[in-house]
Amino acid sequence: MKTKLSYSSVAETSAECIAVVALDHNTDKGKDAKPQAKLACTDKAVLGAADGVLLSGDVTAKPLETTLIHAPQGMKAKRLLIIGGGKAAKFSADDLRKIAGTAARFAKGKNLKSVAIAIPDGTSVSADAAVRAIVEGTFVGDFDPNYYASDRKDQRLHEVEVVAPASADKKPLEAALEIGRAFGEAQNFTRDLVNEPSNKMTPTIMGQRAKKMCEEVGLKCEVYGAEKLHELKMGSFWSVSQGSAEPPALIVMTYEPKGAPSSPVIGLVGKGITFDTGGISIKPADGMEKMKYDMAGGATMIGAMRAIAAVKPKVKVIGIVCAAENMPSGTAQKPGDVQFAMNGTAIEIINTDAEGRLVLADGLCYARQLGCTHLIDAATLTGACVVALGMVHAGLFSNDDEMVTRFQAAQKRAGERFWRLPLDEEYRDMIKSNIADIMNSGGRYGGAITAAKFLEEFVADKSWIHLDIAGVAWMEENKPWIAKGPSGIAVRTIIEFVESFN
């Protein structure tokens, strides 16, 4: 999709649709408070276009209501578009995102190739963060995920247009552009990966994508098979794909700018499971078929790697993918198992379903070898996590506070909603184990924590962050500024967060 930018009036844009943001201006608290919908736009003849519609009270600004007006008198374009981005005293970034992602959806299914948004006036967002949040999120609302039906339409806008105001500094604005071309681009990539289904997302092509990726946009790419993780006696990966006729992926990408100092080094390891059945533990058919986005996690770090190298953080970056897929079988490993890991940890396997902790056990053993000073790893881990936030937050846990303080100001400008859980000593107990060091699974009370705290010992001194984004990584129903499917969580954050050490 083409990015541009334009300088002309809001009026005098040519545009199959241009979108203008409305906002509440009532800060009445009542319940019966009556809005007071305003466009956050000082063209003229806009105002004059819209002035039936608002004068109606049909335009409440209510976030991401849409009001269209065909042919509007005094303007260029053929459609004006409103939408509403909620109470003016709390519009935020995040909300011109979304409403970015609306006016890409709402452009689709009127079958439109082009979109244009302006810049809202009179707001607290700047010039530049708001060219961010537009381009961001028209690349997420640009996304589909009926990829193999065969009657799919080309719906895919091919230009969107985001309309400054003539007395901008455009330096500034041409940068917001291009960062957020590639933070849309990489979230729409790590979308795309989670999204295909597992024959056609094995281990061996999800490594083989990668590298593809990796080859474009100049990082070094390296792809290990079932022999490499014997030479590393990486036991706990491997005991999870010991059951498929499939080949794990050990898949190692690396961001390395010249005069990058040597600390810090970060870590970035995903789960890459393309498909989960839950091993001897096997799930209940019911809603399997999700399981082809249990790499959701190794799918994020992928993205992220690919926009870290569009940003060009002055920071060294390792990316980590262990992917495999979990499947039933003579060869698959049984309750009651003895595994060892990269570092010597014996582990009792007491569910062969909690396998995604067991290969991300030797992503970060591996990671520590290979210098990481700092590292973040995103899986869709537990069950427990989406009981415990729904599909609101993610979960993220630490052993570091001030690594947290720094990834939550990443997330805020990102977007993106993570909360951080407890990792309590008393937690550990519940995962000890009478014949090995520790078990892998700590039974159903506390579930997302004790597979936290299962990953810590891994991490041995380095400062960590997980992300359990199993309640986020899919978008059960359609939004309208997001489809149906994979999300992209924490790709954003993760890009954030590493830019945030330059």
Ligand code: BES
The other form holds:
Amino acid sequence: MKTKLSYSSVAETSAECIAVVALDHNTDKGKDAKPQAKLACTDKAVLGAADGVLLSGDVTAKPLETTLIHAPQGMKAKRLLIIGGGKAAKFSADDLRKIAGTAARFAKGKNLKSVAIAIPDGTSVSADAAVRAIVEGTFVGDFDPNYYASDRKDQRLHEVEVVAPASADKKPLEAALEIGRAFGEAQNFTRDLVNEPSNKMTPTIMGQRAKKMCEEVGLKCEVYGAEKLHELKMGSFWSVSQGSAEPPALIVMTYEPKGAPSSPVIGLVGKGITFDTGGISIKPADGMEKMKYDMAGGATMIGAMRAIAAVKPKVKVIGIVCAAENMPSGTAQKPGDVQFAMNGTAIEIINTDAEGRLVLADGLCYARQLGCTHLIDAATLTGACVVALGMVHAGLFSNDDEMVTRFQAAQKRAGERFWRLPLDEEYRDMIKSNIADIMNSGGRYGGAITAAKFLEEFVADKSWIHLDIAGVAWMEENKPWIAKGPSGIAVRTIIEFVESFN
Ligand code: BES
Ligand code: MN
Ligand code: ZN
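Other form of same protein, the form predicted in complex with the ligand, not the form predicted on its own:
Up next: the whole complex, starting with the chain shown before.
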């Protein structure tokens, strides 16, 4: 999609559809309070064209309400789309991102190829933050998951135009446009990978996709197979792959800018299970098809690395994806088996379906060996996290309050939601093994936490955040601003987090 900034008046814009924001200026909280919808636009022609519909009371400005005016008088565009932004006093860049996504999806629904979105006037969102939110939101809204539908046409938007006030300072807006593009494209890159079915996204293919991306953006990338796993003594990671005809892939992407400090070095470790049958502890058939998205954590890290290469923070970042397919077979590992992780920890396999923590254990050890001081892992790790937090917040676990504070500031800027859960020592007792150091399952109770406790064994003294994205990596419902399917959660927050070290 082409992106364009224009400084002309909204009425002069020639996109097929031009979107403007309406805000509710009523500050009365009473339940009978009537909305006072006004356009966040000072253009006289636009105000004139929208006058009738605003007077009618049809526009309430409630969040993401859409009102279309055809052939608006005095305007070049054929369609003026008014999108609600909610209460004026609370309006944020996050609202604007969703408004842009809604405009994109609205335009696509009408088979239009270009959309213009006007930076709303008179809000507390700065012009550069607005440009960025609009571009990010449009890219995110442009994604459709129906890859293999035979009637899929060229359904992508060709152009988004951001209409800025003529008086705006152009340099920062142009920079914001590029950052917005990098973030939006990165999130969609992740969603692309996650959307693919497992026969089109094996560990090998995931490695190839990462490698190609890295070549395009100028990152170093190594993709290793089973031999390297043996050499590194990654017995835990390898055990997950041993039942599958598909070889595992250890993907290592490196971003190292000139003059990067020796600390921090950020390690991004992703779970890349390209299909999770459960292995010998096999899953029920109902819903098993969803387990193609069990590589979403890995895809998150690949997408994040893509954006990091574009926005060029001054800190070294290493992305590691542990990709494998979890299958039952004559060579598969069995409950009761004991496996040794890279750091020598002996793991008793209680349930072969608790495979994500097994691949991450070695991924985290390897990140430390490569010199990472700060670790973030992302994984569709537990059904228990979905039970705890539903499909709204992802789970967050950490051994470092300061790192959490920094991460929470990043998630706020990104408009993503993570909820911190505890890691008390009592939970460690639940995964004590009789035969080995640790068990890979602590049973049903507190399952998201015992999984995180398992991972904690492998981070040693490093600062670490674990993100359990099982409930939010795949969305079951369409939203006005984003299609159902892969969400690309955590990509934007992770980039924001990395950038915060600048
Ligand atoms: N990939 C699953 C977790 C999952 C569940 C992801 C639902 C997305 C949606 C993971 O590998 C798994 O099977 N976890 C088990 C762990 C248990 C056996 C200790 C689970 O949550 O049931
Ligand atoms: Mn599993
Ligand atoms: Zn899994």
